[in-house]
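One chain is shown next in structure tokens, namely the form predicted on its own.
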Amino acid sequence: MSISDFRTPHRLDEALSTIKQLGPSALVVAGGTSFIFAPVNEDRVAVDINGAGLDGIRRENGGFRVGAATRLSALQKHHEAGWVLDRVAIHLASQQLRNMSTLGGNIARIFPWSDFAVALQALGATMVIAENGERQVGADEYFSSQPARLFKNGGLLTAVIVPAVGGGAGFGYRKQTQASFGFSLMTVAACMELEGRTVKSVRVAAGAGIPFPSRLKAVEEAVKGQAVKEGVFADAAARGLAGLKFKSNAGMSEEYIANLARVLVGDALTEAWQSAKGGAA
């Protein structure tokens, strides 16, 4: 890839209108930690929105609003009641990458294995996009295909409303790789409210080990209702799962990453139900 010429804004009005005047050949950058994966025979003119006050963390309506230029170490960092993903960003490839890394970036273009695009969608977050006007957009919407079908226009990922989780709901999380630093083999996150013993609602998601980050609502249909007992969430992992279409992934083959989901899913499903029977009032 070749960049021809290097945009700086510094409000988010001027990069809006940076971005729309430039149309195709704008390439928003942040932390630039994925020019790797551009195709090399584009010319395209960077826009850098780091000036453009999108970066942040912040309580609003019981969440956080998160900016999307917001560096992932800053997540990694942040700690409060109901905060969870710092958990998420621990765990994505080193920590020099970390602190370059932004949230935005690692959802406004979907690779397998991108971490928060499995978080965010077991949380139910909700992605801000900023065009003429503001517009939101939920996980299951955003989520459901590459999101630069939302940007076309020129609209431009601002910030990501993540819910706060607690008072009786949980979050786990499990991400295996062959190495520290490398790309995940498999991800899986799960978000769970209980009402007594009894699932009340539960959101789940994977990504790396299958060809799109998604939801396994069959999962969440085999939970949901369910009295919490010894083995519930391995059953439900494993009659959830039957079916779903496993990718080899770094040399494994298709049958091992398929046990290694059914693992995890039990693993996070198991966190996500001791985070809230311990928050529970």
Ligand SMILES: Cc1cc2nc3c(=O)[nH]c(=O)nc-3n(C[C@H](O)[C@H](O)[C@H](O)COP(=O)(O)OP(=O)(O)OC[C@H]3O[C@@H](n4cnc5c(N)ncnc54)[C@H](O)[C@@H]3O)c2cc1C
Given for the second form:
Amino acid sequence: MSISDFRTPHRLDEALSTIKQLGPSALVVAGGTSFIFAPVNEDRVAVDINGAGLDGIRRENGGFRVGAATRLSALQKHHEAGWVLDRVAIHLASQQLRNMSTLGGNIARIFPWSDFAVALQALGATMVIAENGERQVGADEYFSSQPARLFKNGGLLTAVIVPAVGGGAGFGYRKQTQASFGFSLMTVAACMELEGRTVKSVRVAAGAGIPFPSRLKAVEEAVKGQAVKEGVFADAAARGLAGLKFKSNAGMSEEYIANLARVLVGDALTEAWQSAKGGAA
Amino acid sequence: MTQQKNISFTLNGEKRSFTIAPDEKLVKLLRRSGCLGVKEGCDEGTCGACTVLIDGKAALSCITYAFLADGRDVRTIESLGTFEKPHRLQTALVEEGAVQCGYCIPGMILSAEALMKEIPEPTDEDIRVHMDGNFCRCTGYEKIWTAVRRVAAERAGKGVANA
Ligand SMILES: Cc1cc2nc3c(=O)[nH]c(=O)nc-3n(C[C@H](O)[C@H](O)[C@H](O)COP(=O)(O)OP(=O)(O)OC[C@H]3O[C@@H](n4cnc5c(N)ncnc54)[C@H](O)[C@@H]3O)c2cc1C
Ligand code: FES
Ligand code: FES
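Now show me the form predicted in complex with this ligand; what you just gave was the form predicted on its own.
Up next: the whole complex, starting with the chain shown before.
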């Protein structure tokens, strides 16, 4: 019982009609790297979306529109003012996996270690879903629980709209692994906007060391409106994380992961602040 | 019902047709097609022994469905050098004493080749970023990286790099 056949549609409308026609037996395949973790246990027909024109990064309305089938290596190697996902991609697994995995595949069905689920929540990205027309879903709703729920009835993630970071805003990212290529013990991303020395707005998200990648609203509340001075981010991390439940992982205790989270949240906030005041993302 | 399907792709420069099971992995197809330089190590995407080049980019054939290769350009170590006519990366690895059991080496070479095609003069950081998905259980990596630096320097016309 596994993949019993495959289709290779050449356009988006063809991909959607193929998925619709196949019904529940359709299995969307982009990079195909996830099936080692989520084995295919029943007969399914693979729909290879790599030829459907869903790849590429382009500027749109001051941000970026990234096709769902864009390889993570393309994100890694894209360098442009306002673009920060190169800093996320380069820390994901190995070059081979970055060459294979797609942005859409990383977030259409997320695993506890999904790096982009963290970064895109901090950035406040918007996901574009095609299914009887097109709709846009904001990061908070999209990542409120397993996104695979949104594709059950034949929908496809077609693009991710990623805000550009700049002009008084900055981005910080921290991922702690044991070896460079290992799964994350704790991942944190922060996006901050400054007004003078005061934090005007901030979004912070974390993953891996907590049950599900999500925003850290208590940390955000502890930081927002603060005048930045020595120790302010470490304090906010300690206060904002106090009520959170952490997962032990890879031989590390819950206490260790909690401490790691405090350090990484403080560091990601500091990095976001430094880039915000420095003018570069 | 699982049916056999036909696909075709360019394997080591030659256009070929293959009959596959829809759930067959590329590593199995390549090995049964005679490319025994493609190694199976972990079979789960971690070690890099099964690395091949798909459209010039390093990819893991153990977790790649064979059907994803349809219409593409696939290269294995067999396209780079032979016993009689080894590739410069192969001779450099031997000269540096960088090969012990050799199981990781085909994947190492293909990752290095893809890197040097993209970045002709890679820094140590570029080498780390592009090759840390290739595990070696014998050598400790230093001599392998020295060989890569040396070939890159030669190609850039800078003679033998002193690593
Ligand atoms: C050894 C290893 C280590 C890894 N380490 C990390 C890591 O540290 N951090 C990290 O974030 N990731 C990591 N990954 C990658 C991650 O686990 C996923 O395998 C990968 O991101 C999936 O991307 P893909 O393009 O291969 O998707 P696929 O495997 O093709 O698909 C993933 C899922 O999404 C669905 N899907 C794909 N595209 C769409 C779409 N456009 N619309 C709707 N549904 C879609 C598929 O049906 C499937 O359910 C690792 C993978 C491996 C093998
Ligand atoms: S055999 Fe493919 S990565 Fe180990
Ligand atoms: S030489 Fe033995 S694994 Fe590298």
